[in-house]
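The chain below stands alone, shown as structure tokens; this is the form predicted on its own.
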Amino acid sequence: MEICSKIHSKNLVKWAKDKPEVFVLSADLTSSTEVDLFRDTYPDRFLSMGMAEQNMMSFAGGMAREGLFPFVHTFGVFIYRRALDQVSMSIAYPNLPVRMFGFLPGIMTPGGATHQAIDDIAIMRTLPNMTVLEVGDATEVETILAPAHAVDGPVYVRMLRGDLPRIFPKKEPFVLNKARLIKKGKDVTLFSSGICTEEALRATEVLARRGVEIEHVHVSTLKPFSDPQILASIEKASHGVITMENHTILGGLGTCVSEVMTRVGMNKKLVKLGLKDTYAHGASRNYLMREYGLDAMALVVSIEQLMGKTFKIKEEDLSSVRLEMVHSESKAEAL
């Protein structure tokens, strides 16, 4: 698997070259959100707002009213948790084209509950006019800017940084409100998002060799959630549906899928893999995914339970884990 470093940093500079109306705002997390290269390249279009996220959101709304396009960069928790009132009243309510990039989604940081955005999808989905997106690999990171910028209104992106795998081919860019059908199958339908898609792929090939036909769909648009592929894939599942997300099971991908099933009156089992009404503690990503049932083995167990079979799959049978250094050249700090 190809591993790419600091994709967003390089891509943003290239993409914004001929867009003088695009400004980048940072809340004292410039290198941690990979916009230091943008700052150095276009200093006149970079604003460091300090540790004052509420003010930054209101300021961004004011810029958008004047015909500019602010691209806000900070950790996800500081967007939807610390500045929710400003996001709601100064950006979403007037339907302004502010693009918010929230880093460290879910349990991707050892920083613990204060820095883990585990319920951001649930909260941002409730805001009228808000579009909610999530990237899952290097290809989506480097192709999300144009579709996000084309939205006539505010956009919230669960963004990835650092060393990222390339799961999807370069010729298959991010497309708004279009899920990716990774594998076809009729036994179980699996919907995964963000980093959970990479983790799910560790298990799906092993299960396929055991004769399990999995319909695997990667979802990167959480709002709107109206791609016909979603319902078509649900309908194919003979044993049930599984959602796998780096988020609480309340209000995220699992809830989106359940809403589709409820709307059409579909009577199928639905298993949600994600944080189960709990905060996570600080530890490595791999440990936390295992601890909270977000890893490949948790997926295997869920499929066994849905199908009423045992496949005798052990951890060593699964594809190897892509280990990451907490401190590396692509990350300025653990947080």
Given for the second form:
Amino acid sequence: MEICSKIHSKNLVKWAKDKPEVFVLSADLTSSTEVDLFRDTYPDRFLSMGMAEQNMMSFAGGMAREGLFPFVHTFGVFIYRRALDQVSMSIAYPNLPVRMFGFLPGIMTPGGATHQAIDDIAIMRTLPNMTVLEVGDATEVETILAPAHAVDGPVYVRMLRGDLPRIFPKKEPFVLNKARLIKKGKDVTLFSSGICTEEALRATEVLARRGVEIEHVHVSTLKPFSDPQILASIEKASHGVITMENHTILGGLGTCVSEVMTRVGMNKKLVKLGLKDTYAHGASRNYLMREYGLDAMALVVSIEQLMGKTFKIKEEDLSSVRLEMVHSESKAEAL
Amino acid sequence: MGNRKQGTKNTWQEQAKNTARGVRLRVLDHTVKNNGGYLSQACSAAEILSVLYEHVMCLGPSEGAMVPVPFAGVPRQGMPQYQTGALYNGPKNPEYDRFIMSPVHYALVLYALLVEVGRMAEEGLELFNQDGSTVEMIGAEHSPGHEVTAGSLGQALSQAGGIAYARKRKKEKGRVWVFMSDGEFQSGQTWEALQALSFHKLDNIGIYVDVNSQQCDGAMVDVMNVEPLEHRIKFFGARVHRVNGHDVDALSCLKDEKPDGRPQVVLAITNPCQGISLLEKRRPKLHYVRFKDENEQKEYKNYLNQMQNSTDT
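Write the structure block of the form predicted in complex with its partner chain for the protein whose form predicted on its own appears above.
Entire complex below, previous chain first.
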């Protein structure tokens, strides 16, 4: 699988070239959120706001009222935790087109609990008018700007930085409120988001070879959550549904799926993989994914439990998987 | 009360004083009738708001309905018919100023003022705090005269900063005026906003602060001190003018000030019982007046009658 580096940095500069109304606001995390190239290329459209996020969010709301489009960049925690009242009252309430890019989702940083956005989806999803998106690979990072910018209202993007795998082909861009059907199957339905999709693919490859048919869906729009694909995939699961997210199991993808199931009265088991109502701590991504049951092995165990079988899969089987780019299964059908 | 003298040419000072007196009368009248109201805010802010509307600000004619329309829903996608309370401050033309109300607990005072300056009908004030009306007790952006939703205090200055930045970028001539209360200087965001206004050289913004030294719990010195406010704000890079908040000439000091790269702040030192000395008895709790009993209500009613008679002569 191709690994791409600093996709957002170059992509934002290219995309914003002919958009003089797009401004970037940064709270002292300019290179950490990959907007240093934007700052150097368009210094006139870059606002340094300092380490003062409450003012930054309200200020962005004011700019948006006057027809400018603020693209706020900082770590997710400083948007939805530190400045929640400001996001709610200065941006979400007036339905202003502020685009918020929250970096370091879940356990993606060794910075520990203060830097790990483990409940951002849960909180941002409850704000009326808010759209909530999450990227899972290089292609989504590269193609999210246009659909996010097309939204008539505020958008929170759970963003990735640095080296990213390209899981989805370049010609299959991010589409708002459209889940990606990665693989069809009838035994278990798996919904994964963000970095968990890459991790899940390690397990689904091996399980497929053992004859398990997994319906695997990658979700990148958490709000709205009305893609008919979600329910269609839930309906197919004969043993149950699993959600896998780099987030607390309260209020995120797992909750979104459970809400769909209860709405239609779908009586199926739902296993939610994610942080189990706990804060995390500072350590490496792989270490934390294993510690908190967000890794491929945790997924294997969940599927074994749902199906009442054991597949005798070892860590080595999972880590030796060579991931290939996945083409969306739904694409051909959609035609 | 509130009758603009037609045909006679008043100086703006006379006009502003009349307006301020009218604001106090209307808010007192409302308080007596409804057994409650934000009365001390009218006393402290009457001249500040009157001078802003009568002299300092350059606003176009109101575009709001004289009798405010009922509440039609919160802003959301696909709701183009949403009516902002900013309509009452005239069109958003590049040459016109903007008014941003920050301590929206003063909403009753602002509504009374809009009636006095002919931007809202008297009937509008009767809709105050009525179910289904936009003339809400604590103003939101659908409320007459309000442009932003500022009820969570301390956020409006930052929003005004964003507006001022955008207007500067667009080379608009109009300025942005913010009315604040001194209590908001206890909030960290106010200082974050001031440092950003200075840093980004937003000299198209002017801030009037009602320094009445009062807040919900009582006198500010007992709740959380913010003094010396003048020095603190100066050190954040703003130009500060400390004036008597009931002196209309002194309050007009920003009218012709030339921008010099710094945001401007007027600290209007006010008396929360100004013009209604009866209120003095209620110190130190002045934030919201609710009468203890019928006798007190009667006392205020008599006071109102005296005031009305003295105004009419």
